[in-house]
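There is one chain below, alone, in structure tokens, taken in the form predicted on its own.
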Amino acid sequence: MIIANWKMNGTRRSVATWIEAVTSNINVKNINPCIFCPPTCYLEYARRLIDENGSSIEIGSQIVNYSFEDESLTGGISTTMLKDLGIKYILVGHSEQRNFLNESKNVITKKIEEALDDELSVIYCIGEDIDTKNKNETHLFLSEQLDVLAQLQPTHEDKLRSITVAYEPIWAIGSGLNAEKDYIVKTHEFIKKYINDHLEWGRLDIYPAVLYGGSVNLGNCEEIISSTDVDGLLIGGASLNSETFSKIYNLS
């Protein structure tokens, strides 16, 4: 899974062009999906754009909003509502999410679930910051918000398949800092054994795929996807350069 994470950028026309050009210049791997995050405006258009072209491209949302005790939110969207346009996929847990607009796990366990229940595709991102990473705590720190999984509600264990983790250390988002390739293997694997002793999704043969963000690029993609606990990557600012992205998709 290779994900192009646009955040707050882009226009109808970059959104236009962006697709057809990834459209014709990556491999298509069945094994490796291609999903497409745009800022939440242009959804509908690029959902549109994809069906258009034939585009083996998936959608993905970079937000979804949970309303407490029904209340609606004024600029919010729904997981129904993604549905509703055909969005296969979302973000839930992005650290700017969580800093900016102070998330809780409460909020972020009730997205997941509600992700679920409309069948739609979950990312679920965690990450350290650097003093964390500087204290020796990242594993710690990591296993307090893989936990949000173990609050899901054991009516959701059937969809539990749905549900993608990606690594992004916060101290390397956006930042230019690149983890070294041991450090990188070593937190997927911490991630993967987590989920399996302590979630004990093993037992239900549930394995999910860990992806790899913060500051990817073209130079550093295939060392990084090269580990066998990578399984994927989710790519912010190279993301948006359509030829530097379909090079680093048909890397992987």
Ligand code: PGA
Second form
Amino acid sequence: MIIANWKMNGTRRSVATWIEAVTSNINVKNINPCIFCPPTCYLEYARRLIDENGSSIEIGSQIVNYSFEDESLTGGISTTMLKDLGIKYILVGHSEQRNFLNESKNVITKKIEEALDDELSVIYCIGEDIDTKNKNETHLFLSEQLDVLAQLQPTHEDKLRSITVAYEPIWAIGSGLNAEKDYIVKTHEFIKKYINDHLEWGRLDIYPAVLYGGSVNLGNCEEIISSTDVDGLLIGGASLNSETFSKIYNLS
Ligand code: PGA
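What does the same protein look like in the form predicted together with this ligand, given that the last one was the form predicted on its own?
First the chain shown before, then all remaining chains and molecules of the complex.
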């Protein structure tokens, strides 16, 4: 799975140009979905262009909202609305959203549950900040973020296959400093082992894919994707250019 996360970038024109170029440049493999996450205001437009182009690109949403006890929420977007638009994937827990919206663990769990109820696939983002890394507390920090998944209602057990984990060290996001290969390998190994040993997945023999994100570019993508236990990439800045993104996809 290779994801283009455009964050707060783009215009109708650049969305259209990108979809057209990527559709003709990538060799889509069924085992490796190509997922485009444009800004929310362009989701429907992107959906329509992808359908008209007969493109194999899938669409993901960068955000979803949740309000406890159905309180009204001006500007909110629900999983049901996203499903209605034909969106298949949804990013939950991205560090920029966690920080900006001050998302609690409870809210993240609820977002995931609602997404699973609406049959959306969840990309659950986790990752440590630089202080945590420097204090050698990355594993503890990640295990606490992964424990959010242990809070899912037992009724969601059959839907655990719809969750993918994306490991994005915060210090690597947008900084131009990707994590070293060795660090990525060890961290992905830890994430997979923790999920297997401590969460329901292990009991059910489900092995979720774990993606890497954080300053992935054309120069480092091959090394990262070839690392043991790295099952895909979540790409921000380098996904904006259709040519660069297509090359990264084709190399992955
Ligand atoms: P980046 O962003 O590739 O620009 O570091 C990744 C992300 O935040 O998803």
